[in-house]
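Heads up, the chain below is alone and in the form predicted on its own; it's given as C-alpha cells.
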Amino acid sequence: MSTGAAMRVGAEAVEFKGWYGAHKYLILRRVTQLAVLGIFLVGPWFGLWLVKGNLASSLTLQILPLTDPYVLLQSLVAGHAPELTAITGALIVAGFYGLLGGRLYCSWVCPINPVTDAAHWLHTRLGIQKGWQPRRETRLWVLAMTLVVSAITGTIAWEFVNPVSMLHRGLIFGIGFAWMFVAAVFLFDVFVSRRGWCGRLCPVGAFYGLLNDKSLLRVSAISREACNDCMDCYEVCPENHVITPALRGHGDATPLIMSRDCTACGRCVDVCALDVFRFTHRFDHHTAKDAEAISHAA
C-alpha cells in the first residue's frame, strides 16, 4: 500500500464521526496505558507509593497483591515455592483477564504497545514491504521455550529479556542497557517484520491469548451487511485475520470476533464510518439485519 493510501485510512470515519469519534478507543487506550504506567512510576519518581513493584508483581496500597500468572507459571516450573500472596495475586489477574479478555492486557495495559504501534506507523509511512512473517504459532513455541528454559535454569527466564520490564527499568533508572531491548522491538517491527513482535513472537501475548478463549468482552460486526469493503478495519487491526469470519459471514454465522488473537483494541470500531463494528458480549450473536427482521415481524 502506498504512503498516500495509508494516510487516507480512517478519513471517511473522520468525516462522518469527527476526529475524536474516529480515534476514541485509541485515545482511551493511550490514557489507560499512561495511567497504569504512571501508577508504577509515581513511587520511585515522587515517593508516592500507591503501588510497589511492576506489572510482573505488585502490591497496591499495601493491601492488594497482583501477580502476572505467566511469571508465576515460570516460577513454578523453575522449582520455586511461591508465597500465598503471589498465588492470590495471580488468581486475581487471571480471573480478571479470563473474564473480560486476555488480550486486553496487550492493547490496553502493556507499555510496549505504543512502541509497536509507532513502529507500524513508521513502517507504513516508509512504504516498507511486509517483510519476514513468522507463523503466528511461533509465539506459542516461544512461550513453551521460556518455560523449558525456566525449568532448566531455575530462573524466571523471560524477565531477563522482557521488554516491558526493561521499559520500566529504563524509566526509573534513566538511560541504560535496558533501552536497547525496547529499541530492538521498535526496529524489528519497522524494518524486519510488520507487526512482528506482538503478533508473531511475544510469549506474553501468547499466554494472555490463551485466557481469551472464554472471555465475555467481544467485538461484533453487527452491521456487516452495511460494509462497503473499504478495508480500513483490516489496515488498522493488529491481528486482521480475526476480522474475516465475523465480517464475511452470512446467515447464521456469528458476527462476533471469537478468535483468541483479538486484542479488543477498538480500532475497527473507530475507523468504520458505517459503524459496522461495536463492543458487546460473547452471547450476543444477533446482527442488525436480525434485529430489523424481528422489528418488522412485530
Contents of the next structure:
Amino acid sequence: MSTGAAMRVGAEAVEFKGWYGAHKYLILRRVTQLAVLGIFLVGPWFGLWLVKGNLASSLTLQILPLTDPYVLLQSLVAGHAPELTAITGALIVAGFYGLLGGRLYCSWVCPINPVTDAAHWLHTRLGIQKGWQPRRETRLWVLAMTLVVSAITGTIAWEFVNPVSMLHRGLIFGIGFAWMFVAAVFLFDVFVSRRGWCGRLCPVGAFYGLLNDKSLLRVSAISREACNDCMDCYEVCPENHVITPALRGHGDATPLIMSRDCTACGRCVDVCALDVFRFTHRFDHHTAKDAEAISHAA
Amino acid sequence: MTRKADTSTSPKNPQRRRFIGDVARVAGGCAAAGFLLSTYAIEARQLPAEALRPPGALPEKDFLGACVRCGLCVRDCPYDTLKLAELGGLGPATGTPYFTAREVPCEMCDDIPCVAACPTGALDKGLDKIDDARMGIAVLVDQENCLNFLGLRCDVCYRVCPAIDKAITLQRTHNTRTQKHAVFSPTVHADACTGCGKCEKSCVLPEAAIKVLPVRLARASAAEHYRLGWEEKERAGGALVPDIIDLPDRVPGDGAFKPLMELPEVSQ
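Could you give the coordinates for the form predicted in complex with its partner chain, as opposed to the form predicted on its own above?
Whole complex next, starting from this chain.
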C-alpha cells in the first residue's frame, strides 16, 4: 500500500477497526498506569490505605510486601544485608515480572513511560531527526555502571538520579525539584535522541529486560502472511528492532517476538489494520498459515 | 612506498575494529557517567546538621546503602514527624526520611512504628527501646541568649524533655550578675539524650538556644589513653598508688608563703 506511508500512522487501522479497536492496548495501558499510580495515591489523598510506600518498596493491605529487585540488588552490592521483608518483596516482584513479562514494568507500570511517549509524540509532530542513537546495549552498560558505583560508594547509587523513582515518589510524597529530572528526560527524547531514554539508556528497563528472557507473555506475528508492509508497526514500536525476526521470518521461524527488549505494550497489535499481531504465550509457535493447513487437512 | 600504508589503513577485520570502537565509546561514556554519579553519591553522605534521621537509623554511610526511599516509615509515623527529602536545596539525599526538630520533633513512641515499618533494616530493628535511640544530641548552643542562663526561670526545655532529670538537668550555680540569685543552667547528659528534639522545638526564643545536633558535631571524644583518676580509684576500690610519697614543698626565701601580688578587689 503505497498510500500507507503518506497517511498518518494507524489511520488505516482506525478505518478498519474503529478508533477504539485501533487504540485498545494503548487505552488499557494508560488505565493501568493510572491505576497503579492511583492505588498509591488514594492513601495520602483520601486516607484509604490500600498501599503504602512507593514503587521502591510498598506494603499492600498491611500484608503484601513488594520491593523493586533492582533497587535491592544495588543495596546488596553496596554491602547491606537487607531484612527478610525486603527480600521477600523483591522475590515476589522479580517472580511476577520474570514469569509474566519483564518489561511489562516499562510499558504498563513505569510513570516515566507516559512522559517519553509524549516526548515521542512531540518529536514526531515536530519532524525532528532521530538524533543521537547509542547502541541499544548501552543500557546494559549503564546497568553495570550503577552496580559498580553502588559497590564502590556503598550507596544505592542509581536512586540519587533515577527519574523513574523520582517521579513516582514525587507524585506521592512531594516532588521538589525532581521534576527537572523528568523534564530532562522529556527534552532528551524530544530533541536529542529519538526513544533515547527508555530504548537505549535506562538501566531500570535494562534490568527488567533481563527478567524478560524466559517470561510467558509474548506478542506473535501470527498472521504475518497477511502483512502488506505498511510499516506502521515499526513506526509505533518503541523497540522496533524486535519486530523483524518475527514478522519477516519464513517457514519454521517462530512468529513470536522473543527479544528481551519487547515491552509488550501492544501498540503493534493496535496499529495493524490487518491484525497481524496478537498476544499469546511463549510456547505458541503456530501461525495463521499452520491453522489453515490443519483445517484443510481435516 | 605503498606496501605498509595499505595494511595500516585497511584493517584485516573492519567488523572487529568497529566493534572495539563501539565498545570503547560505550564503556568510556559509562565510566565518565559513573565518576559523576560516584561524586554525587559520596557528597550526599554529608547530612545537613538540621536534618535528623529517624530512630534506629544506621550510620549515614551505611544508611544510604540500605534505605530504598520507600517512605513506609513516613507513613507509619503517627505524628507526621518524618518526611522524605525532596530534591533541591541543601537537604538530605533525595527521597530519604528525616525530620527537623524545630518543626516537628520525634514523640518517641514506645512501639517505634517507623522502625517496625522499615522493610530493609535501614532503621535497625535491634532498637527495641526508644530510650536507646540516638537521633542526635541536644546541645545548649547559645548560653548568652538562653533565658535560664540570664537568670530567669524559663525551664521549658527541661520541662518538656521526655527524659527529664536524666537527659536534661538544671544545674544550680551562683548568679554573678545579681550576686544574690541562682542560675539554673539546663545541662544535657548525652548518655540519656535520644535527640528527639522536643527541647529544641519548645525553646521560647525566636531561634532556639538549645539544638539537637548530629552526634558527630555534638560530641567530643576523650583520648583513648585518658583515665579519670577518681573513676579508676573507685573501680580499684582504693588508691591505685599505695603509700604516695609526700615530698616537702620547696618555696623560695625563708620558706614562708607569700603571694606574688595582692589583688586589690579581693577582700577576704
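Numbering follows the first chain given and starts at 1. Definition used throughout: the rigid core is the maximal C-alpha set that superposes within 1.5 Å between two forms. Note that the structure is a prediction, hence the values are computed from the model and not measured.
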*Does P44 count as moved between the two forms, where moved means a C-alpha shift of 2 angstroms or more after fitting the rigid core?*
yes
